[in-house]
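The chain that follows stands alone, in the form predicted on its own, written as structure tokens.
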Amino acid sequence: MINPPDTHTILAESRRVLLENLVPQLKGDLRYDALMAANALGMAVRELEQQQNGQYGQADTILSAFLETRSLASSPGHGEEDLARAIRERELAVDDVGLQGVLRALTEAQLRINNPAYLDKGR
């Protein structure tokens, strides 16, 4: 194969075929399962798009900077766990504007992958 399709193209085309050709012919549990698979493919496509656009990891960068400014220990790849622990152990005040900004950034980053339509409702 001279120009093999990239992962994004394969996933996007699989999702399109599933939604346009298969889902309309299915009923009941099989239809539900196919829609669930299409949704998972859509999330994978959006995650790849974020990686390609350099957006992936921006929330993690914001989180790491926040934890560092609050002198909270964080191990690589465990920022969200460390943030959750700090909140649970009341090392952070819930009315901290910086904390609220970090939580918003993390939530929006996840919504851009899982449910971008929800973000569009607020704009």
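Numbering follows the first chain given and starts at 1. In this text, the rigid core denotes the largest set of C-alpha atoms whose superposition between the two forms falls within 1.5 Å. The shown structure was predicted, so the numbers you read here are calculated from the model rather than taken from an experiment. First, how it differs from the form predicted in complex with the partner chain.
- Once both forms are overlaid on the rigid core, the distance between the two CA positions of residue 73 between these two forms is 2 angstroms or more.
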Contents of the next structure:
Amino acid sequence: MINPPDTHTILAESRRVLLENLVPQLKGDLRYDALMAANALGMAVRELEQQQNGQYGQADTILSAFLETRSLASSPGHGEEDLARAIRERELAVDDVGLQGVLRALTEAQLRINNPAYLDKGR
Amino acid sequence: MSDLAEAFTRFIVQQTKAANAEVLAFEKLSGGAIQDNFGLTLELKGGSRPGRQAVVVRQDAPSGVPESLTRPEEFHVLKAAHEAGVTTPEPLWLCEDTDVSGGVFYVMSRANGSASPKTLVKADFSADQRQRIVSRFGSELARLHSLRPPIEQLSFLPLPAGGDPAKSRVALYRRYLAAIGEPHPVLEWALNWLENRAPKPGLTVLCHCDFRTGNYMMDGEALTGILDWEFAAWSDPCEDLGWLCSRSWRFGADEREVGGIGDRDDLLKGYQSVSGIEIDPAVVDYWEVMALVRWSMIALQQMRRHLTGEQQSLELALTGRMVAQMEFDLLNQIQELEGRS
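Could I see the form predicted in complex with the partner chain next, after the form predicted on its own?
Below is the whole assembly, all chains and molecules, this chain first.
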């Protein structure tokens, strides 16, 4: 067992210190670097939160179900590779609505970690 | 003064045959993940360019991406564009002797103003100014696109395979994606769409291939220089128009299709005013989708530079995490275009 505070708390607190204490004191390239580091910590925090609340992996479940229905699944844990190969080899048509739904689910799952605000652009 | 500043100054003195040179300022400029850019201001006495000289020295960075030209190639493209009347920094001298500064570099005049997307997109331009600015972008591209193959000094630029710029790009990006070696189903899907919807090949012209907000300098509403020519290639004119209009380069001002600055209609009118060519907006739509795929490829390649240890950089690493944004835009844009047709 890891002693408290847990990883999420450490990362979130580091991000807060960067944004609230350091960034306002910095200018130019250093400010840019600090904002980038804070952004990276934000991604790590959101990824951990999704693992904790069970949201992480939901898109993979949707993907596995889709591959099953199309008899495209090969080995567990390689869903995205299987999907990419099937598209590349034209086993799935561009206008396949089911495919488009899976692609959207996978992309939105990535954005919920990398840049949740970006999701609003498509709505 | 740094060793680099001394080396560049000695080279410029040699080229101009100046009797003496005083360095007034030397700084590494921001931007340029693939090149290092240095601002150098000199006071030259005598020689071919006496007086104050503000120049930019552009030298290879530790690593690049496969698509980018070498510095000598970029210099020759810049010269050709400058001679065709495109607003670029004046290309001055190329140095291929790596003993001078440790790398190949060239020197060009320094354009005034700002290239900062944040500054330009937030600038308080009037509707008339916006119209004039994007119309100017169109006329600049038309002048660039007046350069057609074959041109002897640009013989290093390959012609699109099969004379088909769109399909040639699709094949190239499939190769890139295979080399990156991680699954990207959205990009595979978009490449299939691009293959299915490829327009009939038309003109092949010299394209800048990275003309977008952030890669040109503005002083007020005046365009003072189009920068960063390392991706120039023979291609379809709409590759440049689509790239400039791509959602990736609007920097939050999504309603202003041309680089977050103005309207696409004005860009195309400006283009037509110089070239006489009426561009089909549907072909620009197509190349906007290609632009999203291409930027995704570049972002993945930049991320690889960090992951392979070629160049340690948080910025390069995080570029890989931006690909989901492009993939999201691809899904939305292709679905929107399909809904229209």
